[in-house]
Structures are given as structure tokens and as C-alpha cells.
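Given as C-alpha cells, the chain that follows is alone and in the form predicted alone.
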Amino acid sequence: MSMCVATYRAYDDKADFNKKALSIAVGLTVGSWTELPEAQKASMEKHLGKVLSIDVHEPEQAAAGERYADIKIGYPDINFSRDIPALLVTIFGKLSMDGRIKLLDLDVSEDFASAFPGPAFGLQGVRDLVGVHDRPLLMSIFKSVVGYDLAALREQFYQQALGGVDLIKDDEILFENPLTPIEKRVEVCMEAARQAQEVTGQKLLYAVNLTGPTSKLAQQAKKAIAAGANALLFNTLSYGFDVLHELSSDPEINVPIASHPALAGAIYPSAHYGMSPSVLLGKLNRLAGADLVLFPSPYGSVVMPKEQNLAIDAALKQPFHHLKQSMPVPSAGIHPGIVPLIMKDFGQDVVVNAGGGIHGHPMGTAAGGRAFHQAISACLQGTPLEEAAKQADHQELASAIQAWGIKK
């Protein structure tokens, strides 16, 4: 039988996990299961779920001093439609009410995950849109954004570019607006990476925010395509999975789309209640056809546990049915002297992404990608960076050490 297994890590003091395990495979699925008759239960059971495992953390051997169980449970195929919100109401809509219950993971069974593209570029796409394998890739933000006019935001964008960036993308709080409406955004914005182009030698994508009704959404990334943009920003979580996939299926929407993980944090941080930063930006977003996935660092102003960060760069680049990987963007407070660090735990697949770290630089904004630049490479070739700043040509990289310092 085809089934999609949940894992669950569900806290009681004096519940029987047994018995939990059981209420949660049988009323998820077909509702009772004592009560029906015997010649009813034979139809029934193709429908039943499954308590595949239930593994029990006494409070002596829990590491917070909480007795907890990690269930697993299988719900067969069968039950729901090949879509993201059939299966998250089946698995955990009802049940993310019932008490301390968080979903730790999710394998999806062949047949479902078949329903599903998967990224349309992925990470390997990606690298051969900017032309760079050798390397982390760079991304800038704008910072900032609301309030501003075309002429600005160009600029803006134009200094970003010629700092050798390979990807910027709009603040998600950049929406529709009269000032800036979002097909004359990317022709001005596009413009100007054409021009630094002509400095720096390298491709950039431009990841303009997705932004209006659901309804108009597809529609509105045709016409930013159609003015020339290369990629999408997209509010994955305020919009829900299906609309995502629906957007990275569309055939016209050619160009990659980065999930951005705005609402995040009222789903994942509690270890009591929601979902695994793994499932809910890793496994998930792949699923839906993300081709870059931003999420918050351990590093800097938004901090996430290092080890939840690991858990989603795994489910991004992990073997997972037929999907093509999904870029790793760890986001959030970075400056150059972070880069060592990001290298370090995410090897060079890769995004560098950085706001405040660029546009603040004390040399300016183009001068903030350099800096970031040089740490790559110091990194690339085993030099630490208090050396590397030292090299004449290094000015930036000294300049940002001087203020930020080195992250250990």
C-alpha cells in the first residue's frame, strides 16, 4: 500500500503512547475503528493509517526533563488527493489542536511526490543561469525600499550590480505600489545590470516580489517575465505551498522563484507545537518547486539553531524522489566576516545573502560586494581572513572587518 509517513514528537506526563499513537492513526483516517462492524471493517481497512513506530523518551532520559514520544504514523494514499493542502489537513490539520504535538518530518510516498515537477531550475539551474559552479553565489537585497521612486530604487540596484553580485532581490515588503509597479521596476532594474554588466563581466538574476490577489498572481508574473525579469520573490507561506507549486508548474513562468520564509516563526521555533523547520522550509518548499530557499541563519540578527539549519540544507540537497535540489539561502544579519562560518557548515552550494552587510559597508554599496567577494575567495583558497584583508587589493574586506569583525 502507498502511504505518506508523519513523524510526530508528542509530550504528555502520564499519557499512554500507545494508545495516542493509535487515536491519531485511526481518527486521521477512518475516524473509528473498534466500533465498526467486521464486514465493514474489511472495506475499510485499505483506509486505515498505520502506527508504524513509537519510540518513548522517559523524562531521565529527555534532554529538557520532559517525557515525550516520537510517533510514527502512515496514512495511505488513497485518502487524499495528490495535493499539499490534501495532505497537511490529513496528517496534521486537526491534530496540530490537539495538545503539545509538533510534526518533526514527512516522507512522501513515490506515487504523491509523481504529482509534483519539483524545482523547474534547482540549484545545478540556477548556478548555469549566473554562469558560476566554482563558488557560494552572492545575492544583495534592497534596503531600503518602501517610499522609494524608480530613479532611486535603479540606483539603488545599479550599486548592488556593480559590486559583483550574482543575485539581488526585492525586500518582501516591497508590494505592488504606484511608485515603483513592478514591470517598470524590472525594466529600469534590468537596465542597470545590463550596464554593470559591462563592468564586472558577471550575470545577475533580479528576484522581483510576487505580490497582489492570488488570483492575479500568475498573471502578474508573466508581465514582470514579459519586461524582462529572470526570477521571482515569493511570500511562500502567507500564500500557501499549492499556490507556489501552481506557479513553478506554469510552463510560461519560466524563471527561477525563491521562497522566502516570512510567517515562519509562528510555525516552527516552539519544540512543542507546529512544524520542523526541516519539513515546513525544507521538504515543503522543495516539493512545491522552490529553486532557492531563504530561511534565517545561526549567525546573525534572525538567529535559527545551527542544527535546524543543517536539517534544511539536508532536505534541500538530499536524494528526494525525483526532485532537482533547491538552492540553500541562510539569510539574515550577514557581513563578510561571516562567510567562513557559512562556508564551513554549507560546504560551497550555496547562497551568500547579505542587506545591512553590503549597503553598509563604510566604502559604500558596491564596495559592500567586493568585501564579500574577497572572503569567498580567501575562504576558496584556505586563507584566514585577517591575512586575506592585509593584501593591498583587499581594501574592502579590511574595511569590513574594521566594522563588523570576524564571527568565530
Contents of the next structure:
Protein chains: 2
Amino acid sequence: MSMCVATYRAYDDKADFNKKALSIAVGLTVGSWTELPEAQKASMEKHLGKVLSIDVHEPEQAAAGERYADIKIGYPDINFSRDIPALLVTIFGKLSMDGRIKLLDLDVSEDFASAFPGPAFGLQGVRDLVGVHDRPLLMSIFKSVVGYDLAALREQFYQQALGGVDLIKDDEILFENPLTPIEKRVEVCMEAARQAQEVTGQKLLYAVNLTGPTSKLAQQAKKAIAAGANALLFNTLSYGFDVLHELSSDPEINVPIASHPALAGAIYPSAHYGMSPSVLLGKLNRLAGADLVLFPSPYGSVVMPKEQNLAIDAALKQPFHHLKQSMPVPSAGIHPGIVPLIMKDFGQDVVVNAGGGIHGHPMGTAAGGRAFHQAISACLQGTPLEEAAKQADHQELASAIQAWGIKK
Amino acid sequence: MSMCVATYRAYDDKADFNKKALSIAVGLTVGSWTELPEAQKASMEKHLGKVLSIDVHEPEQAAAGERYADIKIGYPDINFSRDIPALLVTIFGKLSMDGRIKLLDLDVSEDFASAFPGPAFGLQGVRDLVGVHDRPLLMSIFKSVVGYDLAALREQFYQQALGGVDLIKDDEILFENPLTPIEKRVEVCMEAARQAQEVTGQKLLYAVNLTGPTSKLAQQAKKAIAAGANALLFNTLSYGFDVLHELSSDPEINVPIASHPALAGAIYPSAHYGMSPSVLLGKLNRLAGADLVLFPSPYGSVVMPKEQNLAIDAALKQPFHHLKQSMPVPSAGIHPGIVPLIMKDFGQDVVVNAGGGIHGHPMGTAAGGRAFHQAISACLQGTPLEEAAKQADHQELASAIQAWGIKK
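Please could you give me the other form, the form predicted in complex with another copy of the chain, since above is the form predicted alone?
Now the full complex is given, and it begins with the chain already shown.
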């Protein structure tokens, strides 16, 4: 029987977790079982959820609130349509409101996954577009540009591009507005990108923020692409994963999509409620077709624990049916002195993504980008940053280290 | 200055909450302020967020984790477009991931609200459709019908309708499927409704579950309406509030929409993260145009604390710009012996919504509906249920009380 499998952590000081697991498996599928007539059981069996495992954690000290069980339930695919809303409503719709319970993991069947093309570009496709295969990519984030006009926006873009970054992303709170409408923003920024490329030799992707009414997003994306956009930024959770899936599956939206985690903090951080980061930001983003996935890094002030970062990384990169890998983008609090940690944790297949760590560089925004490139090169060569910073052509790195240090 | 105002509860054992509030107001709008040149300040001031109040709660015992502040921030409307995704990403996008912080309340400006028609029918419109103005409405929930064919579905519908209920809702986990596709389901159930009405005299609304790909929902709704559907059920959180807003604003979707809370438990229950129920299930549902709003009642096993229920009730009914009231539907664990409590808590403007309390009635499903009507009549007349149950024509109520008791 083809099934999607959900793993939950359910907390309860006294519950019989076997009973609890059975009530989930039955209650969220056929509704009732033991009282059904035998003839009906035969026809309903293919719809019945299965308890696959129950792993009870009895705390030694029996501290109230610490007793839990990890419960794995299989949901027959026949019960729901091949879309993320149907899957989520089935496995965690009513159940999310049933006491302290968190969705830890989710495995979708081959059959369910077959309805999802996944990332159109993926990790390798994004590398191909910028022509970089032998190092982490470098992304720069616009500093707040709310209220900026096109000229000011262009200037900030150009300074970032001059630092040789591979990607520049819009601020996620820059919405459609009369000063810098999407097609104008794309036009002036892509022109600045070409101009900077003449200096740096580096092609770059500009992930422009796709906003507005849900039913107009595809049209808006195509307008941006017609104006020259070569990537999109999308606040996935504010619209729903199905919308990302539809955008990424649209053959006319032929540019990579970066999924922003805005609002995710309402769902993943609690130990007792919500969904784990690897499901919410990892598997669901990849299934829905995110080519790049942003999430809070463990390095700065807006933090997510490192093991959760690594679980997202695994969800984005490990084999997952036919789906391409998505590129992880740990974000917030990144400066050049953190690059060795990023590469230790994520390897080379990662986007080093910085905002303040580029714009706040003592020698300016363009120097900020160069400092990151120097740090990345040093790491690839196995040279400690302290050493690399002494080289005559690595003043930008030296200055960055002086400002922010090296995180061990 | 026209602003939307968000109220947060931020937990921190040591933080300077004044600084924290200022960093939110600046960081989520203009990005930086004190370091801006004066000329730029003049032009940017209209974009700058405002700290409206900070109310610090210092615990007497200084128990770790219990120190918090309620912080009110005003966000100038000029910064975001007139849609719920832009509003939520602004006020709680990045901020949701910034430590222990919960969105407690949200007041939108007149200007922002003007983009939202809100509930097309609302509480009074739903009453008009069923022709009932002097008592709570009664809704019956399909018992699990996953795997049922049209004949079995129809029979269950008919038995519910015979009990004289005002509304019948689909199971939220019944998705588009070959056995009971939406237009067929509507056809056979509406025919059963007409047949039952000849017996009961009661008009009823059938809220059929609207599912499938986001871009096809409007079309699917219109297909259902063409087949005779007179109401829709929608799993709002699995699609996003903007999708509900677009559906409810569509003049061709001229039937009331009931918003189901599936997945809401991933967001509201934690003290430290997410959004309060009154924002998530109250204000956002009403803004997005839900005519009926389902949420977990405080009476059964899947519970929400009563004060949170009452806060949702207030959000759905209190004056909110030009928006019609939405009808509250506290759900789960409802039997006739709970009716006095429901009416004490919600007044008459409420939907008494039962599943097991109707289907599980000792005398059968139709008797289950009648028992609820008898309980509602008794409450309206000020007769205690114990007394009412003694009347010769109230056997169904007597039987229900014998089975489930009366909750005080």
C-alpha cells in the first residue's frame, strides 16, 4: 500500500501512547474501525491509517511535561489528492490542535512525489547559471530600501555587484510600490549588474521579491522576467506551499526561486507545537520547488540551533525521490570571519549570504563582497583566515576581521 | 499617519525592552535611523515604524523565562501593499524568528481595511439564508466518509438533515476523489436536503469542502455552485488567507464560506511563539471574508481555553471597520448537555456544531439533531435541561442526557 508517513512527538504525562497512536491512525482516516461490520472493514481497509512505530520516552525524573512518544503513522495515499494542502490537512490538520504534539518528520511516497517536479534548477542549475562550480556561492542582501527611489536602489545594487557577489536578493519587506515597481526595479538593477560584470567578470542573479494578490503572482513573475529578471524571491509561508509549487512548475517562469522563511518562526521553534524546521523549511520547500532555501543561521543573533540547520541541509540535499537538490542559504549574522564555520557545517554546496556583513564593511559595500571572496578562497586553500588576511591583496579581509573577528 | 498596529509579547530574562522595541520599529521599516543624514530623515520619516507602548512584566520571583514585555508597534501603511501576505511579512516575517515572541493582537488601519470587503454574508446573511433569526444555528458534521460512495454519503447526509439541522459540513479531510467528486456530492446531498426539508420544514446549507490546486479553486467553487452548492468549507491555513480573501471577494462565488482551522494548532497554542487565536482565527479570518469560523471549543477533548474562545468571539463580532460580523462555530466535544454553556458563553449568535453528539445519539442520527433542537429551545425558554427532558415529546433530549450528561 502506497503511504505517506508522518512522525510526531506527542507529549503527555500519563497517556497510553499505543491508544493515542491508534486513535490518530483511525481518526484521521476512516474515522472508526473496531465497530465496523466485517464486510465494511474489507472495503475500508485500504483507507485505514497504520501505526508504524511508537517510541516512548519515559523521563528518569518523571518531571512533569517531559514524557513523550515519537509516533510514526502511515496515511494511505488513496485518501488525499496529490497536493500539499491535502497532505498537510490530513496528517496535521485537526491533529495540530490536539494537545502538545509536534510534526517531526514526513516521508512522502513515490506516487505522491510523482506529482511534484520539484526545483526546476536546483543546486546545480543555480551553479550553472552563475558559472560557479568550485566554491560556495556568495549572496548579498539589500539593506532596507523601503522609501528608496530607483536611482538610490540602483546605486546600492551596483555597489553590491561590484563586490563580485553571485546573487543579490531584495529585502523581503519590499513590496510592489509606486517608487520601485518590480519591472522598473529589475530593469535598472539588471543594467547595473551588466555594468558591474564588466569590472568583476562575475555573472549574477537578482532575486526580485514577488508580491501581491495570489491570483496575480504568475503574471507578475512573467512581467518581471520579461523585464529581465533572472531569479525570484518568494515569501512562501505567507502564500502557502501550493502557490510556490504552482509557480515553480510553470514553464514560463523559467528562473530559479529563492524561498524566504518569513513567518516560519510562528511554526518551528516550540518544542511542543508546530513542525520541525527540516519539514517546514526543508522537505516542504524542496517538494514545492524552491531552488534556494533561506533559513536563520546558527551563527548570528537571529539564531536556529546548529543541529536544526544541519537537518534542513540534509532535507535539501539527501536523495528525495526524483527531486533535484535545493541550495541551502543560512542567513543572518554572517560576516567573513564566519565563513570557515559555514563551510565546515555545510560543505561547498551552500550560499554564504550576508547583509550587514557586506554593507557594514569599514571600506564600503563593494569591499564587503571582496572580503567574503577572500575568506572563501582562503578556506578552499586550507589557509587560516588570520594568515590570509596578511596578504597584501587581502586588505578587505583584514579589515573585516578587525571589525568583526573570526568566530571559532 | 495611517498605520497598522501589532502587539507582541516578547520574553527575555535580561533584555532592555525599550531597545528591543525600537529595534523592531526601525528594523522592520527603514532599517536604520540614528545614523541617517538629517535630509534623509526628513524624507524617510513617513516610513519609520513607531513604538506606541511598552508594558514590562517583571515576575516577582524572577523565575527564568517569565520576564516579558507587551510591545505595541505602529507600521506605516505606506510601507506595504494592501494584502494580508504583505501585512504579515512586515509585522511578523523576520520577527517571528527572533527569539521568544508571540503576536498577540493586530489592528489594521481604515485605509488598509478598505481593500477588504470582508464576509460577503456574515452572521446575519447566514441567518437570512436559513431563515433563522431567533436562536443559535445547528450544524452537523459528516462522520468520516473517506472511501464512501455517493449512495452511502447521501444516506448519511439525509439522516443528518432529518434531524432539522441548519447546516451540514463536509469532513475537512474529504478531498476531491473519484468516488464522490464535488459536483456529484453536491447534487445528491442537495437533493437529500430538499427531501428532508419536506419533513422538517428546515432549509439547510451544505458546506462542501473546496480542495485542489490553488489556481483551480475558484473554478472548482463555481462548478460546485453550478451543481447547486449553497455553502463552501475551506481549509484556510493550508492555502493562506489571501486565497480565502480572493475567493470571498469573487462575485460569482455567491455562497457563504466556512473557514476550517486545520493546521492552526501549529501556530496558536505556544505561550512563546506564533500568533494568538484571536488574531489567527479571529481577525484574519474576518478580514479575509470568512462567513463562518470554526475553532476548537473549550468543552471537549480537543480544547482551547475558554478565554481564548471568547477572544475569538469578540474578534468576529465586535465593530471592525466596515466588516460584517462572522459567525463563531466552537467545535469538538459538543453534545446537547453542553448547549447551556455554549449559549452562556457565546449568546444566541453562535453555531452549535456537533459530530459525535449527533451521530452517536442512542436513537440514531436524526434523533441526535432533534435532541439539540430540544436543548436549544429549553435554553431559550430558561428551562433547565433536566426539566425539559421530562416532557413527553423530548425523549431525544432525555436519551442524550442519559448518554452524555449535562455539563455545568
